[in-house]
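Presented below, as structure tokens, is a lone chain in the form predicted on its own.
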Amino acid sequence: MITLVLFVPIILGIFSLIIKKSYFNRISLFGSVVLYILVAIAVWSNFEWYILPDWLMVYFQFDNIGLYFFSVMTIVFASVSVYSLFYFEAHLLTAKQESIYIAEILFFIVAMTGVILSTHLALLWVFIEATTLTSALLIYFEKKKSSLEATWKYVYICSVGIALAFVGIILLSIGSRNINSLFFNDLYKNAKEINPFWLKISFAFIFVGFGTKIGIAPIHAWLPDAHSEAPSPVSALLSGALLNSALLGLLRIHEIFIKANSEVFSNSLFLLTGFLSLVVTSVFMLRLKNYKRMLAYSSIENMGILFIGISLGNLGFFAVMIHLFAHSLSKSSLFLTSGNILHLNKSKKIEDVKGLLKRDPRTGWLWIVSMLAIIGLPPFPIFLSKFLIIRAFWLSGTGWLIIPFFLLLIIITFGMSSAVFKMSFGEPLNGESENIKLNLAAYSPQIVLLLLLLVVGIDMPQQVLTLINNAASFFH
């Protein structure tokens, strides 16, 4: 199974570039989607099919937390693929342009898959660097001056961050020279033998390096530009999948501290940067004039919430897994819907968009409901994850932090909801009051994502609960 998800999309992407036919482009894209869905189901069912040689299989494995992140990524990948059909039509892409887009998407997905399945720290680092290179091409896909600037900013900042992470890996290898291995299982089993000084120094470098890729404040400068300039389906992938894969890499390092009984140090970094991200988002959310940048800052906020949850122990880990799922799906829905808005209004400025509910009621309601999902209105799952994080504050003896946590969330919610309602209600600008209906691919992915969120929020299926529990148990 691992062989299929690592190699088949690459092969299909290469053939798409060679053949350059629309029918084959779609076969490559949706064939990869179906493959990922089938592999996820097979692993859920404890069915595995090994093709890779034993020496290579050691480097790629599904564990409980990896399966969870892989499943979330697969859902986002499927929704982005369906929406891409509308993107092709709206932007009048040629078969050659489609083949480039699809090949880049598939290479990017494989890079993130490598991050999720890697069992070796150095290999994980290589795949995180690969995600930078493959996603940079997607950010620049529309070849505008602003997207070129955002791409270079993204590549430069993330490359510096990844270089710092590489230094951290070297320092960790110095501190763990008695172990003589960078396989995660070996590091976990012998965590207490790692020199505490080198462990802490290495984590500082890795935290900054991977934190840059996650987009956590204050090392988030690339994220608003990249997410706002990329095509909307690519923005959904960046926010709903890329940030998660980088976060998983950092979580695997954090587990070393847990096994070494030294998590106080790493938890303090997670808590500090988590709150800093909420502060930065609250400041900018009230001043933003670009709705795609607004969604990008919302990603920074939610990464901050995840960092806070990570620092709060077992209940926090459970809340993090729920929040990660809910954020990925709701933010993907928002970014895909923003593509509809951009198509209708030809502008990313909030002030240029009015009366969405009259111009295109389907897009307007998707925009509003997706916003309600991301801010955590019941019964959407983010309400549950935030409630559990607040409870984890009490259990960890830091109940006083609930006050600033609440205040920052209120400010962010006010800023985002004000912009969304301002865009949705009222009369359309320039007398554009005709009721427009886009094709089905422009709405169906968001509808499915929101329905999945409602199902999980109202009555979480036992299979989903088991998957979340298994992922959260990784930290025990």
Contents of the next structure:
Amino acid sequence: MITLVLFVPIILGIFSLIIKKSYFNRISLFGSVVLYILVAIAVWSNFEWYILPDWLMVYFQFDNIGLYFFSVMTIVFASVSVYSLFYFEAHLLTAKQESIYIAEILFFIVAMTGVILSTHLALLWVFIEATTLTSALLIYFEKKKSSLEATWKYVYICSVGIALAFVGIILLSIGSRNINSLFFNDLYKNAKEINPFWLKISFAFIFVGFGTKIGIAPIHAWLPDAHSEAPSPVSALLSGALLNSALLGLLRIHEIFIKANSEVFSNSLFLLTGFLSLVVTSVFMLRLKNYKRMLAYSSIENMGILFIGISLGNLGFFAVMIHLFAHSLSKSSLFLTSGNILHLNKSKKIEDVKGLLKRDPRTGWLWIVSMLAIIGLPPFPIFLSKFLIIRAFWLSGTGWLIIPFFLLLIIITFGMSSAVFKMSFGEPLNGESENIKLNLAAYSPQIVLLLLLLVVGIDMPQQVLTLINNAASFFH
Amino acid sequence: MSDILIILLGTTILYIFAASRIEAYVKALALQGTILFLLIVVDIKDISWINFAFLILETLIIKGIIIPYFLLSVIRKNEIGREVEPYISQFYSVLIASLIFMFGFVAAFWSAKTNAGIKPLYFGVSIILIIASLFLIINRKRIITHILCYMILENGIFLLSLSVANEMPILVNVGVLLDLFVGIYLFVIFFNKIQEMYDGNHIDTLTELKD
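Now show the form predicted in complex with the partner chain, given that the preceding structure was the form predicted on its own.
Full complex below, order starting with the chain above.
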């Protein structure tokens, strides 16, 4: 099965590039989507089917947490693929352009799958760097001056960051010389034998490197630029899938600290940068003029919340898993809807968009409801995860931190909701037609994402709960 | 023998700090690639032949010949001015370089005492390469020098991995090399685009996106 998810999309992508026919592009895109969904379901139901050579099995594996991240990525990937149909139509892409877009998306997805499934630290690094390289051309897809600038910053900052992470990996291999292996299982088993000094210094480097990809403050500089300049479906993929997969890399290293009983060090780094991200977002949220950048800053905020949750341990991990799922889905929905708005208004400025509810009621409502989902209004699951994080603060004896946490969240919520309401209500600007209806593909993915969130938020199905519990129990 | 080569590698960094022409950077890069190749031939024993062949390919062919040639042709084609244009003047740069060297040697002495199984001189010089390249990245205005300094950073990391005796699986080695190669290729593509779209190739021209 692992062979299928790693190789089939690549082969389909290459054929798309060669054949350059519209029908084949769609076959390869949706073929891959269906394959990913089937594999996720098969692994959920413990169906095993090995066809790959043994030596490859050693390097790739579905573990509980990997399966959870894979499932979240698959949901985002499926919704982005459906929305892409609208994107093709709205931008009048030729079959050749479509095939480039689809091949890049498929390569990008495979790179992220590699990050999720890797069992070797250095191999995980290889795939994280590969995500940078495969997504760079997607960010530059619209070939504008500003997207070129964003791409350059993205590729360069992330490459240097990831290079530093490799320094960390080498330093870790100095510290774990007696183990002489960088497979995660070996590192976990012998975590106590790793020299603490080298472990800490290597973590500092890896934290900076992977943290750059996650977009945590203060190394988030590329994130608002890249997210705002990429085509909207790509922004959704970046925010909903890429950040998570880099986070998984960091979590796997964090597990070494937990196994070595020295998680105080990594926890304090997570807590500090988590709060810093909230502060940075709250400072910028009130003065943003571009709604896609607003969504990008919200991603920084949510990664900060995830970091804070990780630092709190036990209950925090459970909250992190719920939050991660909810953030990916609601942020994808927001980014996809922002694509509709961009198509209707041809401007990314908040002040250029007025009366969205009258102009296109469906887009308007999706925009509002997705925003409510991301700020955590009950019954959306982000409410649950934030509540659990506050409880975890209390249980871990750092209850006083609830006050700054809450205040920062309120500022961010205020900034974001006021921008969304300003865009949604009121009268459309002069000369703009009302009651437009776009293609079905422009609404359906967001509706499905929001419905999934509601189902999980109102009455979590037992299977989902088991999946989350299994993923959270990775840290023991 | 290997000590002499390592010292030579360190001096290439001093040369880069003192040089004011971009082509000198590329030549220093090619030299670094060749020195790394010689180091492997002289110093590495007890590894599988496939890994050995791979390291030769990576250092001599890729780092020593292909990438420098590629970058040199880009520089000549785009008729980039010769000067590297630093933010801080050359004199202070060299002063800072000597501080970085001091730190590197302190690290080398320290690592010799820790008994962590690393080769001290390799360790010290690789740290010099890494810190120096990061300093050069922030201190140069031109985008092309950023690409060159990224290569120096990669060379430093390569040397650091040589200072540890552990052998990486071949799959990982292939992946690392592929990433490096595609990375440089993409850098150059985007560099050419920036050259076309913006008048000039200074990092200061990229200021459209901000909050």
